[in-house]
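Given next, in structure tokens, is a single chain: the form predicted on its own.
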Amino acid sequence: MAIRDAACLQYALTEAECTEFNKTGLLMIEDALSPEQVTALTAATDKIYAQQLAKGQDPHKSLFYPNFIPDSPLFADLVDYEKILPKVWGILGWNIYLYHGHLIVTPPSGQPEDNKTFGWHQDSGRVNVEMESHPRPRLSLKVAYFLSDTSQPGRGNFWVVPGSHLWDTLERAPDSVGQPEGAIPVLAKPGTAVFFDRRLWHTASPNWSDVTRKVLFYGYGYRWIRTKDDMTVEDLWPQSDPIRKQMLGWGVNCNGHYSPTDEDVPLRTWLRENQPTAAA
């Protein structure tokens, strides 16, 4: 269900979605993926999972595996999933890409449940320490797709301080024990998609429940913007229509990721026919 038409735009980002994101760099889009599609990806999340298990990962500890999106049509299908991708562009415009993507996988860890401050951290590393701005630039967002259900606590859940997205610096809890001041726990059923700005402090946490925790993850960018994994997906481009090919990092020549052609970004110039007020 890509990009083709503008009935896609009935997805589009609302004024209430965008005032949602800016206020507190999280959107949560309940139903984003359908019963079928959850049991789909599902299955082809486990195959990836089986063969990792097979090649030695601890069965006990969570598996991050990027650059995943090759080893299924299903999880190519999201990069311009019509549900979620004028969402993407409404905050980030036109000239983006898919710059990472990566699946976890969080068994349950067998241990007991602690009080101990998780891994807090904003996203792109050393760009945090590198731009001289404040607030930080947005730069990135990511989409989150919950497989598995964590609407409940416990289950391995992703962490994050809403509104944080503007903060350059976090204070941790003393003592290495419990969370930031305002931290909350995101509660997401199978098939939500979750947006979180790349600034907002978030962390993973550990899965005390015997539910296994299953996300993919869509990291969209800027296309001067490099990857952040190995993104092997110049082999998807023939098969790919315009607009995924964009989101795949097809262009022209490198100039063109920083002053882009229409050929380089058919995706603005489908919306200069389809959203004029977001082709700008």
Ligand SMILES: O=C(O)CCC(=O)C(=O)O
Contents of the next structure:
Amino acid sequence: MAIRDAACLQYALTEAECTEFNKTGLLMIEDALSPEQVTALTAATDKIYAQQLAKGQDPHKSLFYPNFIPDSPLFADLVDYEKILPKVWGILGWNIYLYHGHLIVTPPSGQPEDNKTFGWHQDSGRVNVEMESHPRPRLSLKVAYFLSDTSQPGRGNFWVVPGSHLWDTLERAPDSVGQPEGAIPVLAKPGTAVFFDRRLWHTASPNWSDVTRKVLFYGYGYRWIRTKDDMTVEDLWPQSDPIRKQMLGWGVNCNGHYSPTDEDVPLRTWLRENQPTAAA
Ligand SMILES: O=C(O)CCC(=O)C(=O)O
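Next up, the form predicted together with the ligand in place of the form predicted on its own?
Next comes the full complex, and the chain you just saw is listed first.
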């Protein structure tokens, strides 16, 4: 369900959630998706995966599939999902949109378990080099919806170093063996939404199990940040309500990304009426 009336504020970011996210760079919301939603989203994901396999995708390698929102109305419905978007604006404020989205399917690797260092990184590439400040600015976050069961390690889990969002560098284990100190696998059941700060040092990991991992990633950032994939979502604008349209990157003109008018940011108008403390 999209953002319509104040009922969605039952899912507003709580003080405890805010403290947790600020402290660790991470927030897990279990059962954000119902089992029925997980089943339907999994079917939509499987359809894309089958198409990509038919096009030559290696069945033992991860499928990284950006710009997936236009592929199914079910994916578009999560852009302004009432259980999640209130927490996103609780963290970032109202001048936001979906700057990036990708779907990842991680099949069993078919390889024996090893102890090689994973691909640790912060999000946003050159932003981390070219922006002067310490700690780095938050700018964006991702919400990862887990469709498959990664509640046990070894299933291609998302890994993080909690609290590392305030670090500019990550000390890696020597000789590319082992994981950095403090690193943990995120143990997420199907239906869990995992929020992570873009600065949090994180990584994917190999899937040594026989359970194919499926995750949907939604990246929210300020409206003055450029899209990070093609985001060909313009065709969805006409049938979207104003807040979803804002999330899908609509705006009056370029200046409105920096100095938004009320028309640019219907979310601010909605907040003025329904959650004035968040409208500032
Ligand atoms: O696939 C994963 O678990 C990690 C995804 C990731 O690194 C990202 O979305 O930035």
